[in-house]
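Next comes just one chain, in structure tokens: the form predicted on its own.
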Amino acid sequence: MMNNPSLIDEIDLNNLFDHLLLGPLGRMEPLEQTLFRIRFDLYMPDVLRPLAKLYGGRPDFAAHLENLLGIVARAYAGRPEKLRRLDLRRVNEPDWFQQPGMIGYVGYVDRFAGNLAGVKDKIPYLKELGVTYLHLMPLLKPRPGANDGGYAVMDYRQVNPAYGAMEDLRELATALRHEGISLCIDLVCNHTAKEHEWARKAVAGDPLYQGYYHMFPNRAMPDQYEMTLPEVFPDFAPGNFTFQDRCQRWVWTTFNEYQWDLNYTNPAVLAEMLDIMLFLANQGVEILRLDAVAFMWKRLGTDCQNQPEAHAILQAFRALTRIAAPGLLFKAEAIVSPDKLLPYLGLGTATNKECEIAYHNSFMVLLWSSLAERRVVLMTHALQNMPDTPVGCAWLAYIRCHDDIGWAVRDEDAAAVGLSGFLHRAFLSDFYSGRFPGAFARGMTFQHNPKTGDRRISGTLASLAGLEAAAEQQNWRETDLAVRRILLLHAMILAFDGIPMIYMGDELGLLNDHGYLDDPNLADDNRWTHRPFMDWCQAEQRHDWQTLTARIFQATCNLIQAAKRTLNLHAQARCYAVWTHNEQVFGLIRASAWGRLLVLANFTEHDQTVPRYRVHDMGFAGELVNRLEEQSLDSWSDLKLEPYQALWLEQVPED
């Protein structure tokens, strides 16, 4: 809707604050109204431009912002006291997530550790790896059978009960917290199962809740949509909409059929949606990954992804949690395209005042596309061209998560280097799924759309780092290259700009795992064959060097603490691809007031030479320091890279 200035310039703060007072404010203590007060007239503004653009023109206006508020200062007054101190302490160190310390780790509970209680008996796991950021996949109490991972919510007020309760979700952010490990769990944003009481309610005809979902009474405006809509699922769940026999409606099913897409044209489904954030963000909480939020907002024409308005709708939720919550953090699950990614950490106005967190799929697919061509000239151009980030935000690092690898390659930066990007991306699924001659990769082709031929892959970091076919092969040097494969995709996360995730599992090499054949509400997705159960026996085996599995997890716990103590490493340092003049060998250099870090890795099974005037020209002249070893190197000759090796140097200050 229209910004309508005349109705929010009506809008009288003050009087608005009075009346919370009257509420939930009135009961606490002077100090907290204070508190409360400031926040209030530090981030109102920040409220109101996002509101305004939502539903400004609405004569309802003012009373869905007083609604807004109510929650707000209900939350706020409910918050529990050990949360508060946090949420002062966050705010007096608003780089706590950027800081090199900052090592995340994801994972599902079940596979993980059973349940919510297994999580927290295996904390001190996670402090030997050096974890202090734990993603659980979701968890929330999820429709029964197929329920796409989870992402399918029915009640986002209780824990999946198979996983335990509310109750034993508090505990374990209660203990990882007290171990320095912040929480992060899945909250989704775009759709809520058609099991869903306001879902039920809809269906029953209830036009309150009907009012929440994108429901048509015939297939004229659906078709429509669907003349620019793309299809998330073609394999098992074509279009976009979905005939509910019960309401004798259409219902907007952007994912699955029992994934109903929520109308946030409606401040209702906004309001519900903060008094949700609110009250996770009051368990313990501390990052929540906002799902699919590329989809909120939909728009006739368009590929109703990416729409300012979904932008909007996050600057409010952000500006509304700071209030009650300021310690909590907003995650945005958006895989789009370079252009299209950096609006999710704020631009313009909104900078700093968006999302704190977002997915770089960039440089994960670029890490992929150069094991397999040997050549980073790619990813080098490509990385050249991605804008900054604000200051206040951090990339999360990753080489693969829960999900696809999509082959995220622009034409452009393709066309830049000498390829075709549509035979790239072919090139790509073939060689990590294993069709390509001599392809070292074991992965599985998922969702391939033959309209555009597009293929993404599935596969664990091991399987398409080549451990899966050594181990086929019984072949020593090919068991060797995969390691090292694995451990240089783990340097270079760690190097790069923002916060380093590691999948469950890739830190002991964990294989493919085709188990998920056997359940028949998993059998039709194959990304469970990247998904294993953690494998505690395998794990028992980390201290044992005989084993590969102590090799990759000493080696990782190595590079994690050389990131810890690479100050270069903070989020905030300046983060940029480099020519090092040899195309097999990769160049990034971090830069800050902490001083300049120059990252080298090679991509090939082949020694590698970068010359060292190309390095002096970079300005790192003198005596160089490896941080990944803490060794020094020669200061005039050539530098070698062993196959898949990484260098983190820094130059050695003079006396």
Contents of the next structure:
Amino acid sequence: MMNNPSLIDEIDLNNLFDHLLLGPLGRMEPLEQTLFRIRFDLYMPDVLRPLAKLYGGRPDFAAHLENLLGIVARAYAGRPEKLRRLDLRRVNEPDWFQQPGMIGYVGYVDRFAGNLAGVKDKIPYLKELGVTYLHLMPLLKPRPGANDGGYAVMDYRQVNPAYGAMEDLRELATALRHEGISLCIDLVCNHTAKEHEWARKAVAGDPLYQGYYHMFPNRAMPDQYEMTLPEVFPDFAPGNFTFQDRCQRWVWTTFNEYQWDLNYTNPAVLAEMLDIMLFLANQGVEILRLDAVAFMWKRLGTDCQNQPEAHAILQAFRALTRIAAPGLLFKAEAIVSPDKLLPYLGLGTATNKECEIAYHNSFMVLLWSSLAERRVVLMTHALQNMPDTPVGCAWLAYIRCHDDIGWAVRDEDAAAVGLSGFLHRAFLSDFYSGRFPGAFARGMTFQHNPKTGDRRISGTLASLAGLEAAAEQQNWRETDLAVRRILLLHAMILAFDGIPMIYMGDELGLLNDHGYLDDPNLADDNRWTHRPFMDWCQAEQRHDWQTLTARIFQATCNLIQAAKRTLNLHAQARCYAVWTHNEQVFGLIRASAWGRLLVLANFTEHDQTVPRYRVHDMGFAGELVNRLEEQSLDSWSDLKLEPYQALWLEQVPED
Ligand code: GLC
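Beyond the form predicted on its own, can we have the form predicted in complex with alpha-D-glucopyranose?
Up next: the whole complex, starting with the chain shown before.
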């Protein structure tokens, strides 16, 4: 649908607002109504622009718009008082999530603490680590049996009964907030489980709900789409469409056969999802991780990812939710190439109008690539070629997540530093699956795609960084190096632009867990190898100085505390990679009005040196202090880095 400016001009905002006053908004205090009106006036242009793009050509556009605003007004009226206060606070402190103290932690409710009440009991542990942002993996009611780790939701308004009830979620959100921790949960907005009520009605033949999904009477259209569609799970879910016997239709299923893609060409779907978002926000959820957003719009002849309309959908959600719950943040899960990724943070006219946070998949991949190669040339080049992060946003900087690692190294970047993209990706797969001679990693191949040669990797941080291999060999030097790698990677995500995210158990060095093989619902998906159960016995050892666990945990805490003290790590500080004149040492500068920070990181198991003149050239003269250890360095010697050591250097201010 084309953008339709005349349509926007035709909308009478005063009339729309008066109409809203007839509903629950009309029963609110005048001050609350005024606040709503201010936001309504502020954000309506941002609401109308993407909606006109998506649905502007429909004769029923005005009715859909009214419906959406009704949802917004009802959610606002139903928003608990304490959350409305939080909104005001967030609006007055818009950089709250960009501040250096933000430390993320992610895990599964059951694997971390049994259930939601259990998570509440673990708040002291999270505080000890310094966490301020907790992402709990999918926790809404999933389909029974295999459910892709909860990413097949059958009811968005109920919590997974194994974890508790909605009341427990509210209580947990409140308890976390009192301790300064913001709760993030997944919202699977690209697809539902085939057991969701909408899907069941669609299967039963209800045309209204058939319009919620992409359904085809025969293979004609699916075959045309398939010509340009990639496969996400070529191993266990090949193809993108599944035949449904009962309704004799082919259904779009990008992921597993039980995950049905929603059809956002239908404005009713957008309205349903908006209602769910605001419902969750009103339970006290502060950040929604919007799952698989790249796939939300389909277009024939393309890979059906990153379509302009997918961005318009996010922008519409953004503007509409800002009216009712401006404190709510969006985190985009778009695991796409760097050039496709940036628009999820809002570019050009969409600046600050899409998602505030997005996974920095490239940085994650480049960290692993540098570690395997013992060279930082590709990482430096690739990062230097990424545009600046838009203002008002934050990357999610992570070492690994619950998903596999796919080697998203661009051919152009590889070629620019003398590598073949294809061969380098093959090398990384070999290295991290432990096949490459001498490799320290013990990962597993996930979804080998013979058509493209892609081999993704599963594994925990510790196993990929060498701790498992070192334990097998009972080799103390290797153990020491593995611990150093773990800490180096943590120092990197803490120093990078945005919110660092620690995966549950990585702070203790948990190894790959093969227990999933005993569960038939999990056994074919080796991503479960790096989603271990929290080992609370091992966690107990974190205070016993003689253990490896304590070494990893305490050093991670120290890194986190250093990050909290370092103002230059604010997400608004510029972040750029620099050449250090040593191909084994990565250099990163964070620069802001607070000053400048030089991060140096040795990606090898050998001592390295960075010449002092190079450090001077980068604008760091005089006495420097390493913020990681609060220790001063003299003003003249070359900088020495131990194996896998990171330095966070700031100039000591002259009095
Ligand atoms: C996201 C999730 C992944 C899941 C997929 C389908 O990519 O991170 O775990 O399989 O979406 O929901």
